[in-house]
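Below sits a lone chain in structure tokens, taken as the form predicted on its own.
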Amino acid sequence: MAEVEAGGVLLRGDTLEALRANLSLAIPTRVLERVARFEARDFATLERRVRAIDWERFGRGFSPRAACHASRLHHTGAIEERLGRWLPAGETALLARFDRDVCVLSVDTSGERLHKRGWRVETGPAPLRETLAAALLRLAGWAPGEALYDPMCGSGTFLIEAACAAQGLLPGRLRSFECEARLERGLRARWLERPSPSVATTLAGSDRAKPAVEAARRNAERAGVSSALSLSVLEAAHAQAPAVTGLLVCNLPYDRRAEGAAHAADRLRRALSGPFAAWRAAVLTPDRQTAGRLDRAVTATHAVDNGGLRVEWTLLSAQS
């Protein structure tokens, strides 16, 4: 059973379930294993509660990180220094979050952030995190079986994430996780051996830059999905729909990451009014003015953060 809480989703389970979550969940940034939750208004109480925990269950050594909000213990550096004094030092991140004097201690089971799938070695000038791409596809209502096209595919993140989902490939299959050191060998293989259904899906994309398309092809090969994608060097305005209907996705250039959002939107508008008129669309735009250049009815917008920039995921209806 999952419960939504501030900053994430709470799942019930043990370290084995944490491994399963790291392997199979496409959207989270990290999977944290909660150690304890208690009230601590002073260092004496914090020390007493920390020393009472059986830390051997959670790792060999820890690197403390603190965050504080509206609490008497508010100096993050002092908290991290004390925790480092009371616990054995190591590489496993221990997160201490204080909110209104309530301390929540959590151990990082992921290691590197989960957007690092292991296949995207090459990126373009405006990269999109894999976890964000998976979340945006979900927000757009896309699911395997629906055709997908990206006319400015860059290094291929949207398409490769979609291809992995369509083929039933676990997002974390190509990398390791911090929690694996605490589990017996072979458990990871058991999860990977479980068959997942594959859904036939038309997946295609293009980009005006040949180096970007070549990078996307190599990334797709590393992900093991190159045969599921059709990629070409092409201007967005000249793109052709590979199916009668589907979802067109696009990460338009914007702000400091790349220039030419208005011109890119104009090229995309020509595709949307022509071959993709019967397709719905989902586009990352820097503002509503840029989205307005696409001449499509907006069905929903979602504010998201991409590389420290606030942008909008704009959903557009198909032309009637």
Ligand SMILES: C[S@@+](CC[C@H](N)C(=O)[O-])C[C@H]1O[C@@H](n2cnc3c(N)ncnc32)[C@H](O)[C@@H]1O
Contents of the next structure:
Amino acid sequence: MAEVEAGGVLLRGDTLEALRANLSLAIPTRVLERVARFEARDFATLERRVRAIDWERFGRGFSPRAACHASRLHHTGAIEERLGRWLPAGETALLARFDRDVCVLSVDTSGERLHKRGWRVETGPAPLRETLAAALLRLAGWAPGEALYDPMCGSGTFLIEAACAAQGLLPGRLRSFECEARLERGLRARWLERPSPSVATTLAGSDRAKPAVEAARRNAERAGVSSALSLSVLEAAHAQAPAVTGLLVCNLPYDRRAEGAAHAADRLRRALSGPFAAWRAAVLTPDRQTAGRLDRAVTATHAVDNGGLRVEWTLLSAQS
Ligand SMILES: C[S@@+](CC[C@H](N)C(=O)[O-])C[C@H]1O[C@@H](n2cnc3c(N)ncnc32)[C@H](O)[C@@H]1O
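The form predicted in complex with the ligand is what I want next, because the block you gave corresponds to the form predicted on its own; please supply it.
Below is the whole assembly, all chains and molecules, this chain first.
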């Protein structure tokens, strides 16, 4: 059972469960394994509690990082320096979070952040992180089986994420994880061998920039889903719907003054009022006004952090 916590979700399990989470969950940025949780108001208590832990279970060497909120131990540099003195040094990130004098120690089981799936080597301008694209699709209520079109597909992140989900391909299949060194060899293969159902889904997209479409094609090939996608070089206003109904997703371009987004939204409105009139839509925009240019009823909006930039994910109902 999962419990929602501030900034994350808590799952119960061991390192094997952490490997499964790394391999199969599309949305998290990283999977941390909790080592211990205790109260510590001074360094003597912290040292006693840290030294009592069987660290070999969690890695060979550690690289400590501290964060503190409303705690007597509040000097992050001093905490990191002490942890570095008490534990062998190494690559495994060790996070020490202090909140109201309660210290939570966790090790990072992922290594590189999980949006680095291994297939997106080429990007266009302002690419979406793969984990964010997966989360946005989920927020839009998309699931394999529903047709999906992205008229400003850039490097193809939405479409490739959707294609992998539709074909039952695990998000982490092309990369390795920090915790694997601690597990028996072959465990990963056991998870990957389990067949996942594949759901027939119409997936298509376009972009007016030829290099972006070419990059999207190569990324799709690396992900092993190129035969599931139809991609073309096209101005958004001329995009054609590949099915009667579906979800149109779009990450509009934007500059600091959002003029790029407004102009692109005007082009998108033409597609939405024509061939995609019976489709629902979801757009990522720098502000709410931009989505307002699309002349569609808004069903929900979500404020989203896109690489440190606050943007809006707006869901729009079908027109007819
Ligand atoms: C923010 S990027 C999309 C990034 C994409 N989601 C990704 O992950 O790579 C916006 C894309 O819109 C395209 N674009 C801008 N105006 C367009 C238009 N009028 N018609 C088609 N594509 C357009 C740009 O070429 C760019 O690739």
